[in-house]
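Quick heads-up: it's one chain on its own, the form predicted alone, in structure tokens.
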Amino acid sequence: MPPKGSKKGHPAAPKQTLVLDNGAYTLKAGLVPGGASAPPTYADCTVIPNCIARSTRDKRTYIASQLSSCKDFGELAFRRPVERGFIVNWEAEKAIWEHEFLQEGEGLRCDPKETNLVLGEKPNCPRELQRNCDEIVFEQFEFAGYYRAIGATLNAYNSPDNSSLSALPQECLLVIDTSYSDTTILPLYNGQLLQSAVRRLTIGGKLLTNYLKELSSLRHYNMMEETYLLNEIKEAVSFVAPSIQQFSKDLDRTWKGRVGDKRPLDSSIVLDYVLPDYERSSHGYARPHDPVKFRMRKGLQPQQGPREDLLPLGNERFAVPELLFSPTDIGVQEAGLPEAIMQSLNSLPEMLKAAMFANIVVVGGNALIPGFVERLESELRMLVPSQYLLNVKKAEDPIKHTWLGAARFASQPELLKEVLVSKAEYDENGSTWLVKKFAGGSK
């Protein structure tokens, strides 16, 4: 079953498609040539970070896939066209757009008048920022066709063991969204997103990272500047407590104790971050913690020889990613992931969300975090009844896998086919007939 929007009777499109899922953090994006004899696979996606950052060091701008080049990530200013989920600022995107898929250079280059678009977005889009969306696709880069789509639903085109192509969707599923912006809930039936049912969290990558930065500047450096390299630390040392027992346990274990009360830290759990300096290195690492020169640090380092800035990291390691599951932790008020999500499902009909309870897919960012995926599990398992079954699965490739169902469904000309709007058709009706097309209210 086709999404919504659908419509019969197109004349023949290009032979490629440009698949892209465009992210808040990161693009993922591929050419999917039409009618393929082999299903598009991960290898086919491309990520790129989806910015404009310029340095107040060397003074140089980066954008997009030029950020790879940079030496020195020291208080990079970070310029994103996404927030929120949502394209927000199209004087950026379109210098990124241009940069990534047009200008003359290696990579994913094509001839918009001889390419279609297929574009993922985050659902409740407001129409004014869809409106522009498209325009600037037709009138601007001139794509020859054009699909626009809640990325999330294309997931259903993902077949379970990933190796084959269907051109029917997924009948039940339940996807978890947890990217940079946010955590969105949405399950879906034949493709379709059930509207009602959608849930979103305010907690994403984005406010962990801020989190981050905050806790590390109160007990040890003013990092409030440092972006960049506080969501690389982030991504390399944090995970989830297996449960909220053992969450107490181990914020018992990480404390130093009071004042003429010291204690010893457990060094199963605190690391020392190693900091780059960006003259010799450009990323940092975490090893084991080390008390002695974790003393040092505080002391005089040599003048001449290696010296070592050390970020010592205790309970911020599993602290900051509680927050999917307690965001009143922060004074945000808001459910944790497993209540939003049992919320989400109690609103559907029994064998409905049956059916959803038993195919739950993660994707985004944060399920990477090493533990998340066993944690929600585990919660949900304590909610939800026990005559359902339960099946929660991260997607084998998280950041991926949003694209990699896109692309399935633009591979296939059939599909494709109903729902391309051509440049044609645009200038004949016009952005207002094709925001209410894709939003399933013209035929």
The other form holds:
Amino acid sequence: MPPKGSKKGHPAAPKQTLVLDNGAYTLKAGLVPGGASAPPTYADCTVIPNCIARSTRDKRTYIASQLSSCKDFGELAFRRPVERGFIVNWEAEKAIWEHEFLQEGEGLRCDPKETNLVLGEKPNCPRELQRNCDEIVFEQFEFAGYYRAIGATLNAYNSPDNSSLSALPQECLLVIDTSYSDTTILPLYNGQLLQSAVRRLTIGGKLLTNYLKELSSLRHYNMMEETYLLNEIKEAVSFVAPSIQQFSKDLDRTWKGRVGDKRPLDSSIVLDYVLPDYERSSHGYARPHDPVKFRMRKGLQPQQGPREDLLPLGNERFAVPELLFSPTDIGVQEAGLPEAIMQSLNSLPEMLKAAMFANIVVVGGNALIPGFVERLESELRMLVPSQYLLNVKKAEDPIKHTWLGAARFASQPELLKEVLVSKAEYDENGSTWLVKKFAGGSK
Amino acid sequence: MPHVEVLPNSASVSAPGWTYVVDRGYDPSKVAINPKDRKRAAARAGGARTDNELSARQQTAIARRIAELSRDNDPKQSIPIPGKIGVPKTQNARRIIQYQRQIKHWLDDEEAQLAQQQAAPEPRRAAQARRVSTMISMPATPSEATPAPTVAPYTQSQSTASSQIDPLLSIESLMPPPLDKAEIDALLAAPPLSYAASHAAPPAPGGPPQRHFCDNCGYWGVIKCLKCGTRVCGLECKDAHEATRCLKWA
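Form predicted alone done; form predicted in complex with its partner chain now:
First the chain shown before, then all remaining chains and molecules of the complex.
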């Protein structure tokens, strides 16, 4: 490595790169050293909540990773700088970035003047927001170099076996990014996004959590303030029914029956979620439904000794994630995910379409819902012409997968050099130029 | 007498999508849009709602509910940033950090801008096209204002041309035609869609009908509430619905 500033006018590029997948729910961040070293792995990625939370009970405010020190999640209110996947509120985002990357402390620290930033964003971002982002990155944080890309496209640099680095992206890849804000369908050709075929569904993890919150509040207790708890419950108990037929069967098995004809609830599906009381426990857990204990809940609890509050979960377990496959169930006028994938690919040439079907990867937190990928594959198989190969794969770690792709991209200096914009270039050309450069020229 | 002419300026251009009009009272052409005699609507041909259509009130309720479900931030309280807030380094940064706008404001802005772009430069673009047609060597500019180039429908001629072997053994009919370089380049050069345009389309009309669920317990909604049209599964849930959620008086 030549010493800094050895070439005139071209100061040596900084050695390390901060790779940041700035999600609405969590930041996925990690430092990637430049030059040849071992390829980055999932372990290099830190997942940080992207929020500022305030508890009305202990009157404390938690910034991002401080949330792990929180003991009482009751009535926790969140402020999220990212709305629908785009960074909207820079006041909060700046506070979080400063808290996580700049201020003194342990963990992920870097000096922006010595660091490149590779920032992943969502597709179809309004230009004004992109411009704001660029201006803050260079004028407020003063990163040395910067590349803003649509995060999901960098998934193309993940190789199937994840062993060696390759400079070439996968030729045809269909990324299904089912995240907190929404679900997007992104066909990639040689690592480039086919912009005209991008499709988005409103249904994301946030909507599922809010829907479960609404259902539980209507049917059992008022939980409208307990977003954190309901998100935890959703992650613990929800599953996707394997098919539409099985969905109806499960719905029957969890039904309480008619007035004169009560049915016992099927305890293979119905669960009791033991709610945390935030005194002895700060997290709840699920266990099979027990009618005796559930009846005891109504007034017959012992005065002394442990009391417990139960939230029974029946059809909520599978009817909530079902929205991904049938958004019309709550009146969202959109096709389900498999049909939306067909809508996206039908605008592409036949050959490309066939290649896309053979290489589908699902990333994002909702992919962790059990049965999601299986249902997607079986429903797609019914829509895809039979002579085409269909291969739907869940990323090994759906949450960190996009970050890993970006990190593998950023750990190859020759790739990074092509796209990186330095602060000097920005100062000379301005933000309008930069927005155009990142929009038009990933080549 | 001096000649006075009102020159068109930017302020006189009304925003796209709406305009002030004079209210001239009863206008038979608008009755169909906003009928006042709702009770007789059923008697008119095509006036009555069919089973699956929703009333305006139900549609508003659904839209409001979806907006509620997909909201990002807590509406009740604004959470201040704790600790000392550093001074923004430049004027630009200060402006951006102080924005209190939400995503819907930005998206509305984008919509309005697109509408203006589509409305305003129409004549100029036509003139440009004429100029281009006379100067054939002029390269096409992949500028951001032009709409996405539509992909030309693919012709199937290439794949059938070279089939010399027994048509029964040929697998060429199963293979899709090879990629066209120009087509790919057009696809790659296409500008990003706007946020609204990238939205998934509603399901195809021939698909399975919309499923209805009980508003109270989530089982199949087989009975319609007579007052508000919400579905319930049985008498028990109907009672619960009427006690709490019936939209009739909401």
